[in-house]
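Single chain ahead, written as structure tokens, the form predicted on its own.
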Amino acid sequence: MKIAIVASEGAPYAKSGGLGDVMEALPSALSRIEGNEVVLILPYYKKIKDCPKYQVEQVCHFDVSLGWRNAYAGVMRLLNGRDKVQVYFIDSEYYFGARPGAIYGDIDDGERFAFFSRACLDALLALEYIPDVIQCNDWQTALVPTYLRAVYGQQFPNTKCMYTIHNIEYQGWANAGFFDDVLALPWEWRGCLDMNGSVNVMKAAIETADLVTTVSETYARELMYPYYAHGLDGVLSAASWKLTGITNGIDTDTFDPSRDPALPAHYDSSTLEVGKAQCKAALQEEVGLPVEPDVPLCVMVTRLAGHKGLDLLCYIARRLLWEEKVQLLILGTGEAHYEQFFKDLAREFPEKVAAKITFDLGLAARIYAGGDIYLMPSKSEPCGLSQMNAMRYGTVPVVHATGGLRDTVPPANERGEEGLGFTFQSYNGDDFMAALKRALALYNTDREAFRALQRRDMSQDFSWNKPAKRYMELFRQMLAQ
């Protein structure tokens, strides 16, 4: 099957969040099937165009017509990726090469991404790669399906189109005037595209894809509701017959403590007691806590925003902290509010918390090491890796059941039998206080037990291939309408 997956990140490359993290794994899992020929197409980006390890080639180049002018437009093929997956980049100087700093925050986004989207089907076009399938995600590239609909149909008759989304918090809302002057399309598209009188291109993208998917199963389900649809319940309310979830995995290739370079001591399920003790004494030396072997370590790694849990856990911090005998470990970076309560809260409390308000991936491997709980009481969460991170190292979580925290952390009793972490559903900080405790309560009590519960935690197949291997089905089941 020629599969074209197009996206406005992806690691290595290009990464701000999970987004990047997913379109590293995912093409690479496709190219594995059998039968499959894969492609993935990103935006140029300066910080892409400076770094001199990906070598590239320009293979072509074109006009994008962008509302009442045309746009230069290349083809820039890397020419040392990995696996087999082919590299393509849009190479625009204007919207992509000389922008310095975040990939996204420009006030030009959504002409940036519309130019994007309309390139990625011009590419394609002059590759001569007609794919089966087109995947697209996130609004960056929601406006792929639109045009593929409203302008390419006789140049991809049989193509047919996913729209994943990743997070609907961001929808790619614009003025009215942005459908005449940006994408000028044919007046009959503008029903699709028009929310209460502005353009919002992320329901454009589910009216008109065959297929959207969502990036768990629990959060396909969450997004026929107001509280966690932003908005597009109703949308997708109307299009809950072509919607379905697909759990995200992990890079298990990448995230293995048995041989992962940012550890100081590696392990597996029957070396977890010894190697993960080893990594907890270096890690509480690392980061200025006392090197207590029997004191449980509350980890978390994260962007430093509200729907993260941030404010349940700022919520019963000193509680915790005076009430049990424990350390709190914090890597991230975000909301100012957020950084400075950490910083004060390690003061206030220096033999129990260590706040690192950085972004650090060898030391976030080394806290999924280290830490003996992992806290994630998101408010939301359409899937969430970072728990699968910490099961995957021997780490057992705290969640908020709900979205992907539901699908991957089943819970576990008060004894740490059946399920893989402990939950909590009410969104409030005294529910998570008591998921909180029912852990420490195992870790304090019953030593046996906990270890029992992080050795099924790493037996998980968090990998990439059953979620690829459903893509494939989806894939098909499209292709057969």
Second form
Amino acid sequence: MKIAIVASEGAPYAKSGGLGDVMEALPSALSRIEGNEVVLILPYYKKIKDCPKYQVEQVCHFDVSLGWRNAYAGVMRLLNGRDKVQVYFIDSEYYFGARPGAIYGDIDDGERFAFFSRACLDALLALEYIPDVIQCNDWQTALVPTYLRAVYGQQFPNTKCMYTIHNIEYQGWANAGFFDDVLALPWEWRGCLDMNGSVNVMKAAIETADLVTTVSETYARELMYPYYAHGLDGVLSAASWKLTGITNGIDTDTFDPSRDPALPAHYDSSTLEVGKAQCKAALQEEVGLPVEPDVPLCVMVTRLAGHKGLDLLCYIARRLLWEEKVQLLILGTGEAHYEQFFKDLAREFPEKVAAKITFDLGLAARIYAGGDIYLMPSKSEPCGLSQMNAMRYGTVPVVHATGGLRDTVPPANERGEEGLGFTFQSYNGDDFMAALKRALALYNTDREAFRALQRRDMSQDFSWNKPAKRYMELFRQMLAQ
Ligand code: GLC
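Can you swap the form predicted on its own for the form predicted together with alpha-D-glucopyranose (GLC)?
Let's see the whole complex now, leading with the same chain.
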């Protein structure tokens, strides 16, 4: 099958979060399936352009039509990709190449990614690569199915389009003028793009894509409710016949405690006890906590953003630290008030708390390996990847049973039997505390059962093999429609 995947980020070239990880692993998993040819198209950000590691050649260029103007786009082919996926970058000095900052956050992000979405279709035409399926992701490439239907129908008569929602919070809102100024769509498409008098590109993608997916089964169901859908519950309910959840995997080659180069010691589930103890001691030392082998180390690697459930942790933190013999280690950056909270907490409890307010992939790996208990009380979580990383490294998750957390962490009972971690149902601090206390009690009173739970976590198949097969099934279903 000929597959084109378009996204605003993809590791290792450009990554701001989980989408970047998925856009590295999913194309690669699909390309390993016999008979598939996979192309991935990303923007040619300054960071990629400036990186000498990536060798590219320009294969073509053209003008992209945007409202009242045409904008130059070049197509760069990556010459030294890591696997069978053929990566192309869309080059535009104006929209990507000359922007020094982060990959998102510019005032004209809407226009930048409208340009990119349209340029991807022009690039496929210029490359004479007419795919069976285009898979696109989140608001940044949400215009792809709409352009495909509204403008490029004749050129891609048999191409089907899957739209995947990784996070519904960011929908690509713009004022109504955006439709004429930038989109250059036939006017009868105005209604499709309109939501309450503004433009909403995610809404249009949900309506125009052949199938809509999201990144876990539970999140797909949750999206029917206003609490989760950020205004799109009605649109999604109307499209529920074509909405499916496929739970992400993780890159089990990169995240592998038996050979991760970032770790001071390596282990698998049979050598967990010794290897993890070494990693834990080294980690405590590295972050400046007392080296205490028997004090449970609770860890969190996260963006410090509200929906990650940090309010709950702030609410229980002092009580937890007074009542329990624990250590708490946080790694991440984000909203200033959370950064301040954890810095203050570390100052107040220097023997118990370490806060590393930074972004550090190596330290993240050492935390997955050296921790005992992984905290992820997210208010909502489309899928979540780090709970799977943690389990792969034998760190027991304590999670709010929502979205992908619910699908990947079936609950263990108090004795640590069944299930993979400790969960709580209702989003409040006391229930979070109770779940965490169950985990701590098991660690403190029955280390053997805790170890058995860790081993069970480590032996799960979190690879992309199964999800990639599900994507293929849905691709085939679209082609049969
Ligand atoms: C977004 C979601 C996260 C998901 C990731 C990859 O970052 O917030 O839950 O795991 O996308 O799909």
